[in-house]
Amino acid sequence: MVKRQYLPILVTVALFILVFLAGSFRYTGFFSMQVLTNLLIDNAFLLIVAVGMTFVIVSGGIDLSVGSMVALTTMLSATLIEQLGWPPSLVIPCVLLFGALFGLGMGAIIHYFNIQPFIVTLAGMFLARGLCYVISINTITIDNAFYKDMAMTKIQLPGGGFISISVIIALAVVLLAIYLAHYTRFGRNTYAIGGSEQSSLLMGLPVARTKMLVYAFSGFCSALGGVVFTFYMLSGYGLHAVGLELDAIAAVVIGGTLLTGGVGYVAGTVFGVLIQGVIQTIINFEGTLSSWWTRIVIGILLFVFILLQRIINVRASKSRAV
């Protein structure tokens, strides 16, 4: 009744609804518009980073540098604004361009030197995190009026709820990513490369350009996530976003994107992020559980979804053999 490639994302959506309803029945005040919007407010930066990661994993790669790039973006923003006096209108484009070029460079190394993405992006992770501490080993607080306004501005919604500017940015990135993935040549090439890079080369697709653009887009999303995270924290620090790359990968996989590449949906990644957020919210409502239970539950979900992907792939292989 349902195509195999749609099964993981349907399971993800059903799981989110189930977990949210379970929290609503257990805790008073959980079932409300504000709790739902808070999932987006608190995870806007993760959603942006995970969108970029979706393209990387769909193409058959991986990017371990995204968390460090978020931290580096906060440090660069704080330093340029507070210590050098640059205006935000110049700082934000500069850090976004830096993130895109950083990703583009990693993509070029991966393709032209035929090195595994895991190794290249691991080096990128260490490089970006190390640059944070070259800039400063201490927290740099941002006292700029623009950043404070971005952090404090609330957009009222019907029914009494509200969202932040960061949510608007994150949703705009999601819509842009859906358009790129499903309505552009770049998106089609990304899926083709993830399905089979060798076949893509034989078909004459621009594999090199596409792979570099995929990592450039991931770097751009990481830098933009860093900008949003700066709005959220109003500071730059080398230890910001430690482990964020693993949260992003988890959100993408739970969202139904195959780690082997070629299959995945940005909409699924959105629900993957929301599932992480609702689990954390339930733990906060419970009050007696450690925040590390979030990691435990996400780890269990990852095992389940990886097994589900494996079962789908095995059945698909048997169907083709028959």
Contents of the next structure:
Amino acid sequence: MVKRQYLPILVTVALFILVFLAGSFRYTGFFSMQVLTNLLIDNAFLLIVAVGMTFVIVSGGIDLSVGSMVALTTMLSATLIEQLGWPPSLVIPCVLLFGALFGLGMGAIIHYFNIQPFIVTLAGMFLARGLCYVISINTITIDNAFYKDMAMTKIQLPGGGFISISVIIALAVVLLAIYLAHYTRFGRNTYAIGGSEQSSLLMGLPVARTKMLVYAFSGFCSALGGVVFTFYMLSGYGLHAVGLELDAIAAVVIGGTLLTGGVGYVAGTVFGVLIQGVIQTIINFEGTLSSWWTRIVIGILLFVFILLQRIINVRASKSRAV
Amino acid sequence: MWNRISKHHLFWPLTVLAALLLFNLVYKPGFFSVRIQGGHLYGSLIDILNYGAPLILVAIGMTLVIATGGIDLSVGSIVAISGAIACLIVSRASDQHSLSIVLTAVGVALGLAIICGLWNGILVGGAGMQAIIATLILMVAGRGIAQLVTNGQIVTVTSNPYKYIGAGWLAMLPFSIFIVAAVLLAAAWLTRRTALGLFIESVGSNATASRLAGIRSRSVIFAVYIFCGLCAGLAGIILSSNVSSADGNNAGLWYELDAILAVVIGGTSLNGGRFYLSGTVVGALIIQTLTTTIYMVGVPPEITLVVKAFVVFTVCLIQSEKFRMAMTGKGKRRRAPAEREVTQHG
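Given the form predicted on its own above, what does the protein look like in the form predicted in complex with its partner chain?
Whole complex next, starting from this chain.
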């Protein structure tokens, strides 16, 4: 008997396999290692951002600033490297630190002034996006050897496909996040706060520290996502990653994390990202379908998964009552 | 007396608006001047009202939704959908100037907007989903639907009657102002002269308790989401008519955030249970004035976002009781029951 809490994630995995198989039967050349690895290559930044978002949502909050933070990171990196001539070894730690501090600041405001995360991170989103334009309204292309190397290097896999360095970074983040979520005190505290902040406080858990750290982690992930996105685009631009926060939230929800907090798995988020990627790939393969179908299909998937969560929740509370 | 004035819910929003206008007046002495040209009133103040009209409409609908403790993220997408469908119907017609075609287009667009609102209402009120999540679905899918309607193109129309809605003049004033006034009066009358306003506030405070007290919470929630959809649909028609075209991708982009911002600036708490329509209108005007100011001063318009961010932070900090206590040092002030509830809610 499968535990009820694993049901959403199993549905997600099954759906991914189903969609992938459907694509493989329909299109020649779909069932290959390279299509699979391309999913990871094209969505590495989304994966990193969504992992950070998972922690925030598990803690019962939401972070709308991630997309803007990615854009700001690309902008900061491009300016520091191209216009101020900093070496990448200095730029990358700096932007990562900046992202983490940005998140920490938002977390502190959310906790200490008791303002809803939705509105605080909304302001953070405006701020980060606006700061991009303060730096420059135009695209800044990056012509740095290190960044180009990171973008071009292909690592051959034994199965025939290749992956980029970004994928390795993304997978490392996923492993780190799984460790953090399930094997550390910080992870358990996050789940506890998502379950009930009041109870966590009464239990003596460090609510303030954990909440701030969760947002700092999300800020760090967005900045890292931004670094990876910079490798991908080789430019800094204020309009990069518009609407990424929605994709990240969608990936987390499709991955089976409850938006009310307290329940969710990083592994689910990985499959949430992959499902979005595979839908995109199918629409590309189909050729006649336009890109807006992606949005519609993702909207429908969101609906189905949220409904599924509701049903599971209602059942759970009923069986508890009996 | 001073205490009473400064405690009034409109005090801070109006102060901010006045300060903004005053800044404009100092910066450009002719800012307040309104001149008559060709039988129309022209001037920056009229512009603010005219361009602010869609935002005020969306924000009015959003106020009622937020008053029930919900939120509607899909308004931007509904703006895009209604503008797209209206422009599509008008552009397909053999005679674009025919009034009946324009009325059909407006009717269909508003009908679709109502269906969108109903969908949100069913998810929130019927299925009991969290409002942020339920409306997120339409927010993501809606923009896709709008692009599907326009086939990814920008649909342009040349219809005079359609253009009149968003760019016409009536009694020397832009026509859109009259639409806003009508919707505002209707909303104010319904919520302040009938029991509906009380029902909305009561559902916002506690939906379960309201239901037990005999209020049909579900119908109230349906009603506010439908009204919000309708407002967004109207705004979409005005926006697309103003530029005589519909852009499924960019029309109404980030409208939901501006609308929520207007509502919050107007003093309505995101926790629900209390709402101020007048505050919302002032809030929307503040946002529009801010945009106009930034254009006038000559900073790149994108910088508006940074200013907006600080406005949101400031307004939220002022509304946060913890922050006010830290500032004034009155930690042991007696708290009103409603405020206490808000604190516990967080």
